[in-house]
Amino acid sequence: MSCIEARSISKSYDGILAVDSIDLSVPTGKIFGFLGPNGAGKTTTIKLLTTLVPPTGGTIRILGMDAISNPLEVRKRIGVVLQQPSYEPTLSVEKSIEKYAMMWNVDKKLQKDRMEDLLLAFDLQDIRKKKNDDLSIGHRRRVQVAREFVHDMDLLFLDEPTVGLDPSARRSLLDYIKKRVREGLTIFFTTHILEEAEYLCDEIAIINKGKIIAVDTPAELKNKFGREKTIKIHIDTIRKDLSVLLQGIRDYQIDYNSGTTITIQSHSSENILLKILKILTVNKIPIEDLSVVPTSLEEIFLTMVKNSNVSSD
């Protein structure tokens, strides 16, 4: 069953597509990445999915539900968490999480527990007293990120959640969203930082310029769109003569910083390599170190996003 169901969905601004006719579904109890560069149409999308904004065309149903016509039914089961900071600078940690309970009409013993189990889940316990005005970038997110997890929810939006906190409060986030959907929750989740959607994701669809350009798992995207494999070839030396005696060669690069780098990128990755082996061996150049690099999923969203600006130029 699909949790997420957007067809044909478009937004303009001044005659100026931000959305372009895309479709989403979204399945029920998964972790669903979004992504894209700056200005491509994440959070648009986002505020057209939660019904922030209207669309210009499509329609959109969300849990079921007709968002277009009953934003106020859908928003009572979503939980969002935007980009953009969000916090009370005179309440403490806990009477933030507390005022965003009584917002959302928590039980009062519920208030407690959840509370709780949130301070210790995203480690505020040491500065539940403390006013948001004087928290760090990172544990001001932290707190936005914890009180939207007070009240119940079936879908939750999560637009670059981890941004200013430190890899050790990132790992915990991104553990802390998969325990919730292995409970039930469904996220729809954006970042920037690929590995994030990578360790997280079960689906990641990738908008440019307002299209989406592919939707698949991130195995499947590297299986389709990852078939370069990176070798590289290090020599403990410096040898300014390997360009001349591998002309005619083609899909490598030399560096020099530390003795002699060749990398190879292609699609025939392993014939150069045996090409580069065969000339290196009779000319006795002795290899220090040979190792294979899959293409990340980082390189593989470079390269589409790379190419879909190519084609619609």
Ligand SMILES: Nc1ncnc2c1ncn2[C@@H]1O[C@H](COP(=O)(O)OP(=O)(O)O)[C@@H](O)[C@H]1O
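Numbering follows the first chain given and starts at 1. Between two forms, the rigid core is the largest collection of C-alphas that superpose within 1.5 Å. What you see is a predicted model; the values in this text were computed from it and never measured. What changes on going to the form predicted in complex with this ligand:
- Comparing the forms between these two forms, the C-alpha position of His234 differs by 2 angstroms or more, with the core used for superposition.
- With the core held fixed between these two forms, Glu288 has its Cα displaced by at least 2 Å.
- Relative to the superposed rigid core, the position of the CA of Thr260 differs between these two forms by 2 Å or more.
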Contents of the next structure:
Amino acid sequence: MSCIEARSISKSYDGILAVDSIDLSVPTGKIFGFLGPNGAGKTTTIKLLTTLVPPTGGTIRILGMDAISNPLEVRKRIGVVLQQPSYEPTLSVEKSIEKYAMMWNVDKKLQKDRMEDLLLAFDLQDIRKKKNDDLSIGHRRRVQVAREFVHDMDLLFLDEPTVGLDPSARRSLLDYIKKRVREGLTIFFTTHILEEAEYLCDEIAIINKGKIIAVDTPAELKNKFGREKTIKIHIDTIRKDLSVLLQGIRDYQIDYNSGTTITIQSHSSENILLKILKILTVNKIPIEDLSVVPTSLEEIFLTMVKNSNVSSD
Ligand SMILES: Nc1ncnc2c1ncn2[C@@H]1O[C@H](COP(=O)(O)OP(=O)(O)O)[C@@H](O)[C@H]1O
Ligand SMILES: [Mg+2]
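Form predicted on its own done, so how does the form predicted in complex with this ligand look?
Shown next: the complete complex, the earlier chain at its head.
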């Protein structure tokens, strides 16, 4: 069953389309990553899906319910952590979580257990009595994310939850999310950091300028767009005559550093490699090192965003 089904949803602010007729289909029990640069429309999409702002057009079904006609029913069964910081300055970490549990009517015993679990999972035990006002930005963000997990829900929206966290807190959060999804939760997660999406998500949609430009599993995205390989040939000595020797060969670049590096970046890099190796052998130029690097998802992402900017300008 689909947890989120959105068809042609749009949102315009003063005539500008922040979200431009997008479709989304998120299966139950998965982590869906929504990836895009700043201003792409990620937060607006989350606000539409969580019934916080009404769409300009389109239909939205959340957990089988029509979100536009039943916003209150939808809100009872979802959680959302927005990008904006939200905290009560005078409340301690514990009290912040407790207040959320009370708002959501969580049973007292359950609340106690969950409190300890969350303090542990988010590494907040040592600062449990500290007031939000006295916390670092990273700690406040951890509290903001942790408290959302205190209530029961079927679907959770997280808008760039790792911003402001140090690498180890970031990793713990991602691993905690994975654990909760194994236990049955569905997560819609936005980020502008590709490695996060790749580490966490079953499926990724890439959004740019309000439009979805690709939806796939991380592996398929790599497969479809990542055929291009980067090959580096390192030669011990600096050969200034190399470009003359390699005349007629395309898609390579020469750098002179400690020696000479030839970088080949092409869909047919193996072919080009063979030609270059032949020329090096004929000219008795010894190769110090040779490496093949599959183009990373990061590069694919940047290329896709760049291409979609060019085609829309
Ligand atoms: N309340 C608003 N009023 C006017 N414009 C807005 C509002 N919220 C977002 N926008 C605009 O919509 C676009 C998408 O913003 P947003 O959804 O916040 O992107 P992201 O979360 O991907 O950074 C941006 O151009 C932004 O300036
Ligand atoms: Mg945003």
